[in-house]
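The form predicted on its own is given below as one chain in structure tokens.
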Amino acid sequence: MDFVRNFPLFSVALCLMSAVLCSVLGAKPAKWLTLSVQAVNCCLSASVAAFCLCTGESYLYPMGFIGAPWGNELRGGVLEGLIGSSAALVLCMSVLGGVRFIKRDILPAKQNLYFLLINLVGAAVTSLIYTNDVFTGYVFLEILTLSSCGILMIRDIGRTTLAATRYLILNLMGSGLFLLGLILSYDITGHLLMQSMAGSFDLLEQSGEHAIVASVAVGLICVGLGIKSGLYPFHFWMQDTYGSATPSSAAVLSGVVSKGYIFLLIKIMCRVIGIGSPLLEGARFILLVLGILGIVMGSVGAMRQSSVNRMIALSSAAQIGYIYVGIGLGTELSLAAAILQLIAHMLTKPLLFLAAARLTEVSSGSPVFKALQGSGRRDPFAGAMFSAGAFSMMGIPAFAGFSAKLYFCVAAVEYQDLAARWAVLLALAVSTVLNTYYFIRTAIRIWSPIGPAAEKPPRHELAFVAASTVLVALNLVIGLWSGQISRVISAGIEMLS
């Protein structure tokens, strides 16, 4: 069983080796290699989660022969394994379900390079999930930023170039703030490994020394990662980035990339500083306020869009807001709700982007709502998949989105601060109404009677059917067995802190 401890390293190494091989392979072998590696990584991370559940404890994996506090380390735990397996699975399904559009949108000579970039995304996200060293986290933040820009720009149209430029500028701004926070943290603690930094922060908290510097460092780290993950008001790049990318890229960027940034923030807050530390009070308050604003304003922005891709993209700002509200409340129950929402959003957003691409394809290639009239009748399977994703976003019972919202409500009701409690509950209510409005409006339009210009839908590929079915099935599993999954998440949070 101790062999399982090697799996985090194996996951990162497999992605990196696969990226190298993809550079010399043809498009088809590169595709199958990428899908195989991500499927294997899903099993490896699931094994890590199961191993830690069975042993009841997490573990550290030293890299090389130099131990703490100078050596580099990976950390395996229940949450790392759960999020790692979810990310690898969603990455695999996003590529599999969008194969048709990869062939359509990307030049044949560049398709193997696309799969190379997908493997780099997988390596970077896996490293962010498992790292126990904040500087290694920063290094892979940059790798993830550049590879994310690559999978966006590889669709060679002017709009993706503009979107990638905007995305890169905002992400570099977030990286810069994160790096400044790390520099200040290292200056006052002398450590980069999370466990060693945690001890130093405890001593600083007890002594009261460098309190202002520590608070500024923590704030810079939180804001930097918030910008990179699309926290309001830094979400305006989403509509062009997600809306103009090829569907697989939009699914990966919205479903996987942003979650890597958020999970790294959760690890730093819980393992390094302590979620209940006075040093985090100001940062948690800011994240709570911005999360509430994101829930409402993201929904308002999505409601005002005229195309389905941009609507789905902007609704991500609201869903990211839910996660930051859970982090901002800072209780064990709210953190469990945030992680449940993270997984639910990870499974649902790729499903929506892939299904919307199929509906657009049978609507003269136009994503505007007027052109989508009756698209669900022209392509019933894609319409059903989009409807399932919409149900989860609206919070319909039996779907993952409902379970996450329910846990947020319980966490808010049990929160001690009365003003924060009612602010969160009101934001949840308003967002639910707005989500229901624009997703129901879309569902009615796609299932409306077909006009005279009905088109014969293209033949469904098995890849799209399999990927979307897996995503819907997992969404239902989380919705129907949320109690058991939340207990696993709670056990992971206990190991994390």
Contents of the next structure:
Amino acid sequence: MDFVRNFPLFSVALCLMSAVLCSVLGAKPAKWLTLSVQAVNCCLSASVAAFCLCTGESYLYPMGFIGAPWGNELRGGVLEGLIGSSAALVLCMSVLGGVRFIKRDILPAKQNLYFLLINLVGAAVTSLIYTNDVFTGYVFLEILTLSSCGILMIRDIGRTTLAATRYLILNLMGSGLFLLGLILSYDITGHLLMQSMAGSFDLLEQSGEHAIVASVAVGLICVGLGIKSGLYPFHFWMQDTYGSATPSSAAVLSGVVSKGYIFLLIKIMCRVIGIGSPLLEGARFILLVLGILGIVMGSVGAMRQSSVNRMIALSSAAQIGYIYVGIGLGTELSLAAAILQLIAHMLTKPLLFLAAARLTEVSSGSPVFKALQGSGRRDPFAGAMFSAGAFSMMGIPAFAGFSAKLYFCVAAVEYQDLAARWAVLLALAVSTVLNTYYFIRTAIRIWSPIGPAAEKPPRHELAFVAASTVLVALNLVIGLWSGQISRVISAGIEMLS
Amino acid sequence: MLDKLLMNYELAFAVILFGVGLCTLLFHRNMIKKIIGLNIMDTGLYLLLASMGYVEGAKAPIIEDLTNIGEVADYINPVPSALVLTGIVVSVSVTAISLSLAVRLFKKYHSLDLDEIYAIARRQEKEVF
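The block above covers the form predicted on its own; next, return the form predicted together with the partner chain.
Time for the whole complex; same chain goes first.
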């Protein structure tokens, strides 16, 4: 049974070994190796979640022969397992569903390198999820930045190179602020392992020493990770990045990469500083305000776009705003809602990007709304998948998006501060109306009758059908059994704290 | 205030370097100057880290003679030095990727001025759609 404790290490090691192998393999074997490794990773992380749920406790896994406080550690828990398995599955489905576009957009000689980068993304996200050492977190944060920049710029067209530049600059700024926050924290605590830092932060809080430095450090960490994950007003790179990347890359970046940063932030807030700590009050307030603004402004921005890729990209800013509202409220219920939203968004966004790419393909390759008229009739399966994703984003009952929004409403209603409560509820209402407007408008357009120039329906590839079906099915599972899943998430949050 | 600043002059200098680097990274239009700004920012951070582990009069924690180990206070804290080394490796990789992006941008747009490049990209996009 205790063999399961090794699984977090195996997950990271498997991805790294697979990345090395991909560099010498051809494109096809590299693709299958990557898909198999991510599928195995998903099972390994699910086993970790099940193990911790059964035993009722999390565990620390020392790396090498040097123990705490000097050595490096991983930590297995319910939340780590749950997010780790979701991330691996979404990574696998994003690649599988977009294989055709990878072949179309990337030079044959570079396709194995694309799978190498996907494996590096997998390794970095898994490490961010399982790490118990903040500096290891920083190193893998940078590896994730570089590998995600790689999967973006490997599509060698001008607009993508420009998008990669903007993405890299913003991310490096975020990394710099995060590292500065980390160094200041190390200066006042003398530790890098999460539980040792937490002990020192407790002592500092009681004694009142270094209060300003501690608050600045915490603020820098939050802002750094906020910038990297696309929190408003640092979301402007999204439309270019997601809009010009190959669909698989857009799906991976929006579904997996940004969630890795957010989960690290949640972990630091819960395990190192303590979500209820007075040191976090200022940072939580800023995250709440920016989250609310992100929900509204992201939806307004998405509504004004003229192409489907950019609309989906900007709606991510709104959806990430929800997660930050949950973190900003800082109650157990709101954190559970944030994690539920994180998983719901992780499953829905890749589905939307992949389906939109198919619809664009049957519309003379143009993602502009005018060209998409009737595309659902030209490719009914992609149209149905896009509609399912849109329903989840709008918050239609039975889909994961609905459950997350419902939990946010309950968390807001139970929140003590009246102003914050009404601000969150109002933002949720406005965003739901706007989401419904622009997604329904798109759905109507893609299903509306086409003119005489109807194209022949494309042949359905098994890979796309399988990947999108899995994503929709999981979306429905989370929507229909949200009670049980939120209980698992709550157990995970309790262990994390 | 001034005496505290003088006491922590490494910290003050590191923060100034970080600020200069961050502003260059964010506000300069030229891609190469942005990359230089990134390196200045990182240098500020590494200076801050290195200064944390430094102990006046102490030596590097490398033990050559096991019979004469000495006291803990005789050595500097090795953890920040290790972190700086790791950080430098990360920084070099980031610089390499940034430079490769700069080369690609220049090949495609014949300019390193990001404002100019955006203008060209927008013009090209309008022509396509």
